Each structure stands twice: as C-alpha cells, then as structure tokens.
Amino acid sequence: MEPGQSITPAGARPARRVLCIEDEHFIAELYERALSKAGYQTTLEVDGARGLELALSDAFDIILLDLMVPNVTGIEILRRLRTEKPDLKAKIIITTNLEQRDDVRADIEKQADGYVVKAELTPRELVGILDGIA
C-alpha cells in the first residue's frame, strides 16, 4: 500500500471530495457537518479568489458554489472554471438564495451541473442530491 492511501471496505466507494465555496459560516458549518456524516471529505472556503484557486486544482469531485462570495463572485468562478478548465472533473452545483431573472438563471444553469436554492432544502436533502450525482 502506498503512503497516504486509505483502505476502503470491499464494495464501498472512496470518500468523494467536496469543495464548498460559501461565505455564510452558519450554512457552511451545516453543510460540512451533514456531508461529513454522510462520508464526504469537505473543504470549506469563504473567499471567492481562494475558492477559484482550489477549484482549478481539479482535486474535487463536487463543488458547491455560492453565487455571492467575496473577492470573486460565484458567477465569475463558474465562468472561469468553464473557460480555463473545460475538462474539470468536478460537478458544479450552484447554491444561492438570490432571486434571479429567468434569463440569468437559465444562463447559470447551462454552465453548472445543478442549481439549488439554499432556503428550499435542508442539509440532509443536499446530501441526497449529491448522493445522486455520478
């Protein structure tokens, strides 16, 4: 066995890595707790610039991306990931409480792999959504 390699029980999948770019600490902690309990490895980042840097590393399976984060907005992060890293392996799920015009939301949804309104789902429901992502 290689150093740093973990043993996964037969039939179990390795923990999927989630990058949560979210500046609301309470929400980030709720997500982190629920995802960890469900077996996900979670990295939290509150700053958009640092979140973009981490996302570009392509070290994650799923990126939860809030649209309103400081320094670089979620929309800009999404656009840059699609432009600079078109072969990104991570699925990008937009998380927001912002009311979007239909055309703006449609444009965001075309670029992302999912779009959820934070106020409309519990952390447990979020885990269910992520469990359904291949």
Given for the second form:
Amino acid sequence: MEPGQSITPAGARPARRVLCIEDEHFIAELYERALSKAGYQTTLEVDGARGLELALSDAFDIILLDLMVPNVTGIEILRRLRTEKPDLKAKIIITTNLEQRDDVRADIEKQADGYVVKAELTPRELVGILDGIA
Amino acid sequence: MDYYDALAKKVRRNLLITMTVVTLASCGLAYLLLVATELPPFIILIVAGALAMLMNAIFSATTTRWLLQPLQAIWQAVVHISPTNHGEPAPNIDQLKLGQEMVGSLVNQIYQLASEAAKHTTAAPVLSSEYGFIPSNLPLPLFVLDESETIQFANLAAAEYIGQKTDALIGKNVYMVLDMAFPNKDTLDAWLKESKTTVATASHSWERVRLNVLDNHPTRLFDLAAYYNKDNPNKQSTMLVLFDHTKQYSQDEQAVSFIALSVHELRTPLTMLRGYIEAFQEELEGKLDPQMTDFMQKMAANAQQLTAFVNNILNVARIDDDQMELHLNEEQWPTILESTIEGLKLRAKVRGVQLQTTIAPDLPTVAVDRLSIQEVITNLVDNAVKYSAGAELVEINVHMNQEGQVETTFTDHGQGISAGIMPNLFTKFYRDHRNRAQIGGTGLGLYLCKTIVEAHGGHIWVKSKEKEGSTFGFTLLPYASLAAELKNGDNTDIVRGAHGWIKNHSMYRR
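Please move on to the form predicted together with its partner chain, as the form predicted alone is already shown.
Now the complete complex, all chains and molecules, led by this one.
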C-alpha cells in the first residue's frame, strides 16, 4: 500500500461514516486521525453498551469493533447486531489484539465482515483495508 | 388349546376307525370260515386271532409313525436351535400330516424363546460370569469391544464417566459413544485398523485425548490405554481404559490463555507505537534530513518485527499444546506470497536488503491456511534478511517441483550455515552459537515454519554453503490433490492440527 493511496478525493463521494468502538484511547485517537485524513467521518465510542446502541441506529457504513470493550463485550455486540438487526447495512470489522481459540475465531469470522489483529496493521494500513470494502 | 383339541379329536377318530376295521375284519373272517368251511371252531378262532394280530402289527407300525410326526418336528426344532447342533435342519412343517397347526405354533414359540434368550445373553453381559466383580467395579472407565468395535461391556465407571447408563452403551459402536479427538494422526481408529491386519496382540496408549460427551457436557481430557487380542474366543478383541486428566490438562490450556493475555498486553502498546511512528512519518515527511528519515524507518521496521516475534511466541505455545488448528482453503499462492512480501519490504530495506520475487506462470491453486502460511513466509524472509550479512539481495522463487508440488525458495547470499549444524536448524530454541552474539532471535522461527509446513502436508528443507549463502525452501500441495479429502469431510474446509490431522477417525467421515 502506497502512502496516500487511501485518501478519498474531496467531493468524489459522500464521506463514509465509521463507528469505532474502541476503549484504548490512544488507539482510538490514531484511528480517528488516519480515518479523518482519508476522508472518513468518524464516531468514537469507548463503551460497549453505548456502542451497541449507536450501531443499532444503523447510521454507519463501517463499524470497527474491538472485542474487549467495557459493559457489553464486542462478541455480544456482534451477536446482538446480527440477531436484532439482520439487515444492518454497515460492514462490521472486528479489531482485536486478543488471540482467540481457533474455533471461537472461526465463529466470529463467520458473523463479521472482517477480522484484523490491530498490532499487525498501522492505522493507514487499516484505512487501506476499509477503502477496499465496498 | 384349539390346535390340541383338534389334534386329539383327529387321533381319537383315526384310532377308532383302525380298531373297528381290525375287529370287523377278524370277526368277518371267523364268520366266513364258520359258514363256508367245516373247520373246528378252535381252528377258526386261531385263524381269526392271527389275522387280528397281523393287522394290529401293520397298523401299529403305521400309526406310530403317523402319531409321532408332531413330536419329531418339535424335537427337530429344539435340536436345531441347540448350541450343540451339528447340522440338524429345521423341521419342515408343511409336510406334516398330523397336527400341522399345533406344531407350527409350538415351533414358532420355541424360536421366539430362543431369540429372546440370545438377546438377554448379549444385553446383560455385566451380569455374566465372564465379567466378574473386578472389571465391573474397577474405578477406571473400561470398555470391551468386539471385532466390529461394538461395545460388549462397559463398567460402572465408564457409564458414569460419559453420563449414560451401562445398558445404553452395550451393542453400540464405540465411536458413537466416545466422540474422541486425538492430538495427531495416531488415533485409536488408525491403530486398531493396523493392529487387525498385522498383529495377534498389541497394546498402545495415547495422551491428551479429547472427549465430547454430550452437547451440553463439558469436554473431557484423558489418557487412553488400549489392548487388542485378535484370537479372543469370546470375541472381546479390544479393551479400552480411560485415565481422566481433565483438571490437569485444562490448567495447561489456561496457561495458553495466560500467554494469549500476555500477547494481548504486548500487542496493545505495539499497536500504539506503530501508529504513532506512522503519524510522525506522515507529519514530518519532507522535513527530516535523510538520517532522521532512516531512523524513523528503522523504528517502524523494528516495531513491526517485534509484532511478528510476539506472534511466534503465541503460535509456538499453541503448537506445543496441540491447540493450533489449520483451515486449509483453496488460495492463489502468488497473491498470498506477494502481499506478505510487500509488508516485509520495509524490514528488509532498513537492513539494506532488497527482496526480489520471481514466480513461475500457471501455478495451480494451493491448499493453505492463510494466516499460518503467512507466518512461514515472514519467518523465512526475516531469517534470510537477518543472515544476509551485508549481501544486498534476497531472492524468492516459486515454481513447480518434480513431485508436482508448489515449491517456494528463499535464497540469501550471506555467511551460510556449516554442515554440522544443519540437522538442528528446525529444532526449537536452536541457534547457531557463532551468531548468537551478533544476531538476535529465539530459535523459534524455523521450528514454527517446519511445524506449519508439515501440517499443510508439505516439507521444508535447507541447502547452504559457508561464505556463499543459504536457500530455505518449502513445498505446498496443489489444492486439487486434497480435493478428494474435502469431499469426504463434513466441513467445507480441511481441518488439521499443527502436528497433523486432528479429527481423523472414521466417524468424522460418515
């Protein structure tokens, strides 16, 4: 991925809205910076329960979902979004640093649209992945 | 009793007729002789008596045969089902002239009783004297199987262990009752199959067998010991004893969870570190002198490398505890290889090494677990870069080898490896002692590569010449060669443990 590749030309299309449910403040800050630079409109949420509420509003194109968030876990958010909002239009990308058992991971991957290990990607590389999501 | 009454009536009638005929014939003869001849009455009496005796003798013989027909048929039926029967055929009821209905009914009842008795003999072997007090009350789960792997006996501990009643286990296939998963391809099923064809008696044991008992029942972990005897006259060919270690092995699993948590704690600051370095690089682009730019790149590359190392720790822990499962899917190898190499170029660049990839055209798709095979590529590239020792080029080459497998090689032009240490290269924690001071590393990378490649069904190798450099290579199977296995499986992909197959006993291929 080349630098700048992820930046959406101004006015080319409406800014895509990203909900970032992430309780690590520094990581959230970095993601917000990279997403904004690339022309995304970002909403940050550190709390799982509020994150779920926001996600259910279906006002986003992409949801970045950390698995270890307080009050309602990321797995629970994912499960409830899929059952309570089966026609959710947002793509759900799991972002985690916690290694799952293979079977758990396979189960999560089945329900989500993407699964990334945060440490494996710089914020810009993550944005590059989001750019590739229709 | 209707049949009996009918038979009695028929016998009575026939006997009456016979006796009447004999009496009338004798009397008739006496009367004729008295009227037509002048024989003395004494002689006439003797002649009539002789006729009566002759007729009685003839009728007795035929009547006896006729009357005993039903008894003979019943006798035949009893002998036929007797365990000591030596070829006695079943009675032919249709040919009976007397008591056909009654005998038919009795013979049916005899066969039914025999069948019930046989069932009880099989269904309650626990009560049989063949299984005594000791096996029944052995405080370890014990299963006895016949040649077709059907459970002939299960003791109380066995029934309790899997949460079922003893009666419910008898007569079932052992794999229906014990849903076992083994750490590697050495499974009970495989061992039994081999033992049955090659030996008369054998014994074997396994560690860390997993057992899924019921849907809502927790997984159990145990060691398994088995004894096989081909010529057991009672058809009890296999004995299985289970040694439960659920608690101990679960603690081991928790240790892996501890590693997973530690890895999480390491990855979180690494994510931030990499993010902030990237932010600096972006913000300061064009404002830094070349040396500072170089320093920034080195920071980024080393943070990335640390991430890879953390992954190595985690993966080796999972492999050692048989917790790594590979999901082999059909993939385009050039796509995976090139995208992984792309991510590694920075790490090579900061060490003054260029990565050059050559991929042969028209390669078949391969069966790989994307994440795991990326670890192999990363480790082999890191290894080649690390040992380049000033040489500027690492060549990566992909081609079909003579065995029809996709082979990928990584060639550096560095210091090379002495022949003496080559056999140890893929051993865990092994490092060339000469380099230990100059070059970092844990000796986990090549061990990890070997394990993952072999779990894919490929093999890994190294060729090296001191002062000239080394080539590491590994092979992957074309997807088509594994497609047949896919068809046999329950899942859409092939699941393997890091040490080989995990779920490979026959019940998974139903």
